[in-house]
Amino acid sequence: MSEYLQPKSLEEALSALSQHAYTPLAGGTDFYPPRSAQIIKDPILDLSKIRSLQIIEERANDYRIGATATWSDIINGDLPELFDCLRLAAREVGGKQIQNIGTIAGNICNASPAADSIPPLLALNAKVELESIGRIRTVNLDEFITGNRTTLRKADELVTGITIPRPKQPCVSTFLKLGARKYLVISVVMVAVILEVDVHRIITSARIAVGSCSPVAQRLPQLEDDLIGKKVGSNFSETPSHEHLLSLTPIDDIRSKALYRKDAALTLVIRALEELETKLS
């Protein structure tokens, strides 16, 4: 078996994990960090050379992301306003270096708790496509990770793509992050918000997702109920208490104090809201 494989095409992949337990290797940009102290045992799959799974398109029912596409064709797509979220949390992955190179779905499959993508990609409601031999299925993201640097990805598969549907009405949204400092930090707190509103000036829909608060980044279903209803005008960014985040289980570590992190997750959640709101008005 060889230690490093660089296919050309995804049906040589997938051919290739069919028969021995590779490790799939996207941008890499996190990949040698963890194991610096130890000896890098595993064989590598290096996906990098296969063209069909960076493509970004727009389909009748949704938007597909594929797999490789890098954090700097996110920023620089031509995607509507509904990915607002996702670009500026695109633009607070490391630098410029680690965006041309870094991939969506090697963040989501890394699964960290801090990981930029996965807020605003729960909130557009994001599904994941997971291809083998002879089978493709699609997972919920929410679904897909299960903990802690831990997905539903079996050993034969491969993520190839990320599909978002079509809301039903008119977006806005945004993203947030606190960290240490402004650029090149991982995240204390972060919040994605998207808010669908009708000709009435009524939200309709309402996604709200925080990262860095629990082992998953996770959704605000009570906020987000809450919200629905409300008018343009009304001042609904006061609407979030601290009950609305009770779901959330952040920890000490040495970047923030668990109690600093859910204070600073309210306060990110209503600058959110204020923005769109503004934004909206």
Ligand SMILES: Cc1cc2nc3c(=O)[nH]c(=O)nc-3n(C[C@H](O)[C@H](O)[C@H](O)COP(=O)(O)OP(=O)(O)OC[C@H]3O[C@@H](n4cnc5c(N)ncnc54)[C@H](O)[C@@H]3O)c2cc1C
Contents of the next structure:
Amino acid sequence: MSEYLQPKSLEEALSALSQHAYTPLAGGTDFYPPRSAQIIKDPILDLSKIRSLQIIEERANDYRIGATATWSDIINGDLPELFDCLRLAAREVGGKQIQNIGTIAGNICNASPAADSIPPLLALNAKVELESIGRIRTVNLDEFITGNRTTLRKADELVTGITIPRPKQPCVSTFLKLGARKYLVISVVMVAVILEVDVHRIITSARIAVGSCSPVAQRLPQLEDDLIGKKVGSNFSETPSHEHLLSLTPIDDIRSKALYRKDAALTLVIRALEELETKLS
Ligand SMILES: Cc1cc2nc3c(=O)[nH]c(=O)nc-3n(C[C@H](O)[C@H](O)[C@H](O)COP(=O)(O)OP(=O)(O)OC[C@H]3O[C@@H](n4cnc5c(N)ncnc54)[C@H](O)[C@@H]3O)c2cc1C
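Could you please show the structure of the form predicted in complex with this ligand, as a counterpart to the form predicted alone just displayed?
Now the full complex is given, and it begins with the chain already shown.
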């Protein structure tokens, strides 16, 4: 078995993975920093040369982001307004160098509680496509991430893409990230919001996710329900309250106190809704 494999096709990659316990590698920006060259023992399956995995496409019923699409691919691609939340998140990840090489699939597979793609992808109702030899399965993102840095990916599977269903109505979306400084920062709290609005300017769907306030980013279903039926211009951004955020379980850590995180989460949710209400007016 080779210690480092750089396949050019998905078939070659899946075949290698079916025979040996390779660690998949995309941009390497999560994998390498905590390790030194001396302690890298895992044989590596470098996916970065599989061009078919980098495609972002619009299909009849959904959008598909290939597993090796980078943050820069999201920023520079021509995805519609629905994806503003993901595009804004992409612009906040590391710096340009990280955005050029780091992938969204790598971000979800690493499954950090502070991973910037996860709140927007949860709000987008994203599904994760997993492939092994002769088998493809698709799971909801909230099922794929099972805890802090754990996923249900099996050793012989690769994440091959992320799919996002087309919404029924026109959408607006946004993403807000709070950190200790503006750039190159791990978030203290982040919020992604998507609102669908019908021709009568009534909210028909609200999808709100908060990251860095629990082991896995979470949607806020009660707040989402309470926003449905509200009219644009009715100050719907005043709807959120601390009760809507009771499911969050932030921790004290080097970046923030739990209490501050809870408070900041509510502020960010309100600001995100204010921003979208202004945009819709
Ligand atoms: C300086 C710096 C700043 C950063 N800033 C941010 C930030 O602001 N926000 C943020 O969220 N993250 C940040 N990160 C973390 C990292 O850049 C991102 O999480 C990035 O998206 C990871 O993608 P990658 O392609 O480099 O993943 P990799 O490091 O290649 O892989 C990450 C994990 O996913 C697995 N994996 C990758 N692709 C697949 C696949 N297709 N199938 C199965 N498993 C796979 C790997 O085995 C590994 O366990 C930063 C990192 C650095 C070094």
